[in-house]
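As a starting point, one isolated chain is supplied in structure tokens, in the form predicted alone.
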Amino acid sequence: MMRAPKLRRIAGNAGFALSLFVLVSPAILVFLWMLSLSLKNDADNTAFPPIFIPDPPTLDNFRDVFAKNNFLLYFWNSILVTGGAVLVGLLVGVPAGYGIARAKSAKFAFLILIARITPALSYLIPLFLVFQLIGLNGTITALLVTHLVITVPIIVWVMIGYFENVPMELEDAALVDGASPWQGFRHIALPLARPGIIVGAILSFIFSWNNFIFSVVLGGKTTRTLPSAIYNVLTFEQISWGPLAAAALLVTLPVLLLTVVAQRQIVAGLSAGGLKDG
């Protein structure tokens, strides 16, 4: 009698480990792949059939990279332009979040989810045209505004989800003691939600950072962003397919860090903010 559901459980398991192998074996064997084709020279990378396993493995791509782009000041760029656009989106995005759940506006709430899923070429020429009239195409300034269009809806979007899940009777009996609205919400409200600010700024960080038309686009010689690196590996000639892979790494590896470091976080969040009460 008690083989029945234990046989279920093993069918279960087993079943959900195939269904996450299908699902993430892609991706990562798209990574050991790009890895290969960092660490061979341009005659593995171009041998048929395909060498995968490197011997020797080089360094010279990623000295390539670094040597023909300006990668510490595409770094910094990127910091400043993804930093700057992440905290931004953090001060716009967290009160609209809480306004928009205390509101029940389910009209806004689908606004902020067009904006989220609306193409970003949409926004690219609009932008450009504004920038180039008051001046500011090429600048870092033109980059963070661009890049708010990324982080603002992500973070009220996932704000939206905290704060309906925050119970009211805690505001309302704070409002009874005399607190004001303000501080209902900076006392109460928001540390409640603080896991909610946490994964939506991880979330805003990564999509900000791999952002790669508006750089190219809005971005000056001095001013691009760490993508924009991949872009420069590129020639009319051939695809230099290792260094194009070494900087593709190079660009990927904060956010691989940020998220295998911060994943318990995200899952925990994320399943928080869909928990709604009955």
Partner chain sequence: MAGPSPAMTRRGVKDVGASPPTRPTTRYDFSRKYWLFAVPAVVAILAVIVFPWLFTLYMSTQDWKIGGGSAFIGWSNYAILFQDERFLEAVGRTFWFTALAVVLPVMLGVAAAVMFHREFPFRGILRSIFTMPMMATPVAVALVWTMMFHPQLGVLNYLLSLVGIPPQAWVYDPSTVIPTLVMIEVWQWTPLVMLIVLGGLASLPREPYESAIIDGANAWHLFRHITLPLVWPYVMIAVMLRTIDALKVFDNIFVITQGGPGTASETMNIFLYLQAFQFYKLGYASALVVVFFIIIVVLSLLLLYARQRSKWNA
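Can you switch from the form predicted alone and show the form predicted in complex with its partner chain instead?
Coming up is the bare chain, nothing alongside it.
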């Protein structure tokens, strides 16, 4: 009597584990292959059948990336553009999220939604012409301003969700006691919504860091961000796989680390704050 259900449960668990394995392994295998390519020399990378485990692993590809390219310059460009766009996005977007949440203004929220829908290229054509007109094409400033298209909507959207969950009673009390709306925001709502600020900053950082097309169009030879630099410079100057994989890994490493370290915040932002109600 006891046997059959127990056996079925074991079989069920095994099936579950197997389907979980099938589901998750492609996600990790692509990155492991990226790592493997980056740690092998050219002969091993083009061997067939492929060599999976680097033996012995070499760091030559990484040395190559730094020695033969301006990798550090592109890295710095990415930091400036993404860091700047996230900072400005927070300065502008956090108060906006608060105002929209408190005023319950659907119109602003809708505007943000439209920004999410619009193809990036539709910002690029006009901004490209304007930047050309005022001589900003190919500058970090132009890229930073354009990246606001990414960071501001994400941060506003996430913050609306968080401020809506900050109870209004506390601020009401302060307002009635003579505080200004700004003080209510600054001293009551803002500290309570700090987790939301972190979520908004992380998400907007990732999407700005990963952005490719803005830098393809607006970036100059020395002002490119990493994604377009790796595409333009490395792909054409080096056909060999090792350095390319090493560079790809370096580009995406900050984001992958964030994904693992800040998993909880990202999940919260994407599933709750970032997408609002059901």
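Here the structure is a predicted model, which means the values were calculated and not measured. Basically, rigid core = biggest C-alpha set you can superpose within 1.5 Å across the two forms. Residue numbers count along the first chain shown, from 1.
Relative to the superposed rigid core, the position of the CA of Ala103 differs between the two forms by less than 2 Å.
Annotation for Arg63: C-alpha shift of 2 angstroms or more between the two forms, rigid core superposed. Ile53 shows a C-alpha shift of 2 Å or greater between the two forms [criterion: core-superposed Cα displacement of 2 Å].
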